[in-house]
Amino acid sequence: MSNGYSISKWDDAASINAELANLTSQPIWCVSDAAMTDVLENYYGKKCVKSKALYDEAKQYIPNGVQHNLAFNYPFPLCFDRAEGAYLYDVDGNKYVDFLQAGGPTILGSNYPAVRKEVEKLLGSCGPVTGLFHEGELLLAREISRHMPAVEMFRMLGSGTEAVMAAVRASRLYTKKKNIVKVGGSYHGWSDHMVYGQKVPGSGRLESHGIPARTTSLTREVRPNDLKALERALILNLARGGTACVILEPVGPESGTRPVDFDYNKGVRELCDKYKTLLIFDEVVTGFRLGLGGAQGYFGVRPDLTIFGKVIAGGYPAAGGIGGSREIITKTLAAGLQSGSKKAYIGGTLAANPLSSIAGYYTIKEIEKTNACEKAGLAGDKLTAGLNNLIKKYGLPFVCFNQGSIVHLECSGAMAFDVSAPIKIISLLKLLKSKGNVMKRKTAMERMGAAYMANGIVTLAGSRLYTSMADTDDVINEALEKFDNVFQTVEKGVIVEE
């Protein structure tokens, strides 16, 4: 590497895609039955006994008895109160490897100990919060430009989500067309606009509950890593109204699950020049993490905006932003009262605080002081190649590929469909059709990561982990000896397909 960057080779995305739809075509393997009555038992039941507790008392005044997405687990959630470096503690005890990195803004590791140590000191002296400019705000801004140019002026908001939020308001008044494409597959957060074609490409309002339909029709999904459905979208668009905006995940789909070609981002940037639309890179993931210059700097693509997220506050609070060219972001956002030309109305109380601004700083100069970057793309390499040692060993059909300190193990193919197809009653047949498998593949992938964690092992839904430079070579080699554990239980077929 010794570029900065986390990322030692580019694979050739074809191949990997390939490996996965075959995948999805295999039955099911997954943790035996008796294994997994043991984990049940012996682990969750016996060893985890107050969160258990806890996450029932939760119940009742909770939804499901947790606040995030990523914190329900199967059989249930276990409750952590203890985080430093590569690991992970919960409330009976038990210490595990964390391959979660709190959904990935911890590069450095958790509870980083010269940023805390800042947070600390600010904390000290006006808290978290006034409401009013704090030099932290000029201080986050400035890093950010200094490291990527296409970023020459940026807004801080409280999260992913509320920053594309944004960057689609400021698209459409700037081109004055009303269109969005996305790339099937691809989550850019929660807004109405967003939530369409998720997870699975051709998808489209699957899981859109709550969503005027007329919200969503000005939301076009086309195929992944497909520049040609790309073009055709885009020309569709000319007959209503034009496209504002291009968004992408620039590693691909779902944080790179669904990897692109190299020059897939390069070819889109030609395609939203060719027909006058803004291009957007969702850096949330990939902000940092894959280098100080982001994906734009590896990919070498200047995007005309960019959101943010995760690292941006150093895995403290209120993590979100959107940066772009000074024209873009003078003439569409606004800053206090309306002056009397037209502006995107965004806000926040909470946006840009302090604590989150100093915090997001301190970790930027420590990743450049430290080359974290390339440090935990290291560890993600390392721990590819000896998860497929492992995969080769036992004779599993897995996937396991990487694009740095970004891990995708795929068990059971629950992440790797696709039923995106030109004609939009096609993508509904096809995903009707594999909707039960899908749900089996959901389970299998669930059971996974059950036994991952009773193994002492975080991930993100059994299918992804992200390395941070706290995972040393022997932090790698004792999650290995533990994945060998649950690999020798894996049987053919342990959930019955159709």
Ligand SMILES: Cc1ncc(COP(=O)(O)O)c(C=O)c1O
Contents of the next structure:
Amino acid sequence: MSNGYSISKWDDAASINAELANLTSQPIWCVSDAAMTDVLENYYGKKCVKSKALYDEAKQYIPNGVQHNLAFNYPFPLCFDRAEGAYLYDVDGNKYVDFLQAGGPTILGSNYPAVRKEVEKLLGSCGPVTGLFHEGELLLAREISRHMPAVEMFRMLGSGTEAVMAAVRASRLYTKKKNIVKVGGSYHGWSDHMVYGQKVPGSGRLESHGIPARTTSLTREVRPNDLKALERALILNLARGGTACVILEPVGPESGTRPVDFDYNKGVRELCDKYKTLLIFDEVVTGFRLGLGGAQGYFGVRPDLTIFGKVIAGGYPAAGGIGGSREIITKTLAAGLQSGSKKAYIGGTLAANPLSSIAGYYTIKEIEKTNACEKAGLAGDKLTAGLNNLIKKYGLPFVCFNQGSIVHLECSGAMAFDVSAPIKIISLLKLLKSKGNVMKRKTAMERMGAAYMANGIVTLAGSRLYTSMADTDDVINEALEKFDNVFQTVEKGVIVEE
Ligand SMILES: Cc1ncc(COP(=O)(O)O)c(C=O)c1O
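Now that you have shown the form predicted on its own, what about the form predicted together with the named molecule?
Following is the full complex, with the preceding chain placed first.
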């Protein structure tokens, strides 16, 4: 490897997509009923008593009992009170290998001491926030720009969702065009324009509850990894007010769950140039995880705007930001209030607070010093190879692949459905036909997640695993033994309820 990036080889998208199609055409393979009863009764019932009591009380005050989207795990969320490197500990004292890594930000491993030391120093001097300029803002913006030439200027915000909102607004201002094109199945946060074609390509407004149809009428989704579909959408939009931006996750929708060809991003860049549309790379997951140069460095494609989140604050709160050329950023985004100027109004009380800025700056410095992205990528490769050996050993149809430190383990294929079609009504019919199947496969995925948890492995919803620099060979070997324990209880044709 040693090119500064975590990806040692780019897999052929077509062959992974074929494996995923095979998986979804199979009956459901899942932890057997007997093994699941054991997990529920003997682990969750006996070893997670304090978590259960806290959850039961939390349900009275918090919708569904937990605040964070990633925390609601079947059969109930466990409560964690210690995180260290590659490990998590719950309130009952159970220890886990942590492949959630907070949903991606902690590439150095959880609670990394060198960053914590700087944060503590800051808290001792000015506290987390003053609402005024702090040197940390400059240090972070300059550091990002040093690693990503396309980011001449950086505006920090509170989250990836906010940064996407800012980027959409900036691109409309800059191009004076209206429409937004996103790649179906991608997640770009939960702003009104973006909850469209969420998770399942072609699903349109399926998840747009509470969002007026008019709001998403300017968002168009295109089939992933399909440049012809993108060009068709750009041409159609010419008569509808033009396309302000194309936004995508460069490794493919849902953090690479649906892989794309290596040259896809380059093709999108060419189409954006041809139709005078801004290209936005959503690097919330990939920025400072794939490598210091992000996905844009890895693919060698220069986006007009870049969205940041997660690693940008090293796992500390308020992680988000938008970067781009001096020309676009200064023409579109207000600095301070600037009343009367024709610029986009963006900001936030806690945006770019000293704590987030300092945490982000020292995280990036530590990544550079330790080669964290490459080390996390090697761990991802080793984990993927080990999981594929286990899949072979037990003759399972599961699909496992990785983009460096982003590892995908598809057991039921719940994340692999695609109902996109050139005509909306066909997408809808395909969706209705597959809906029950998708829900059952989602349940199977959650069951697998519970079995992993009971065996001491935390995953993202039972299907994604983020590795970090803390994942040494010993940690990966330990995790593979635990996966082996789960895989040997898997059976074909398990009946799961929606
Ligand atoms: C690719 C991508 N974009 C945007 C977001 C939204 O970021 P945030 O959760 O900080 O609002 C996420 C969050 O997971 C993401 O994965």
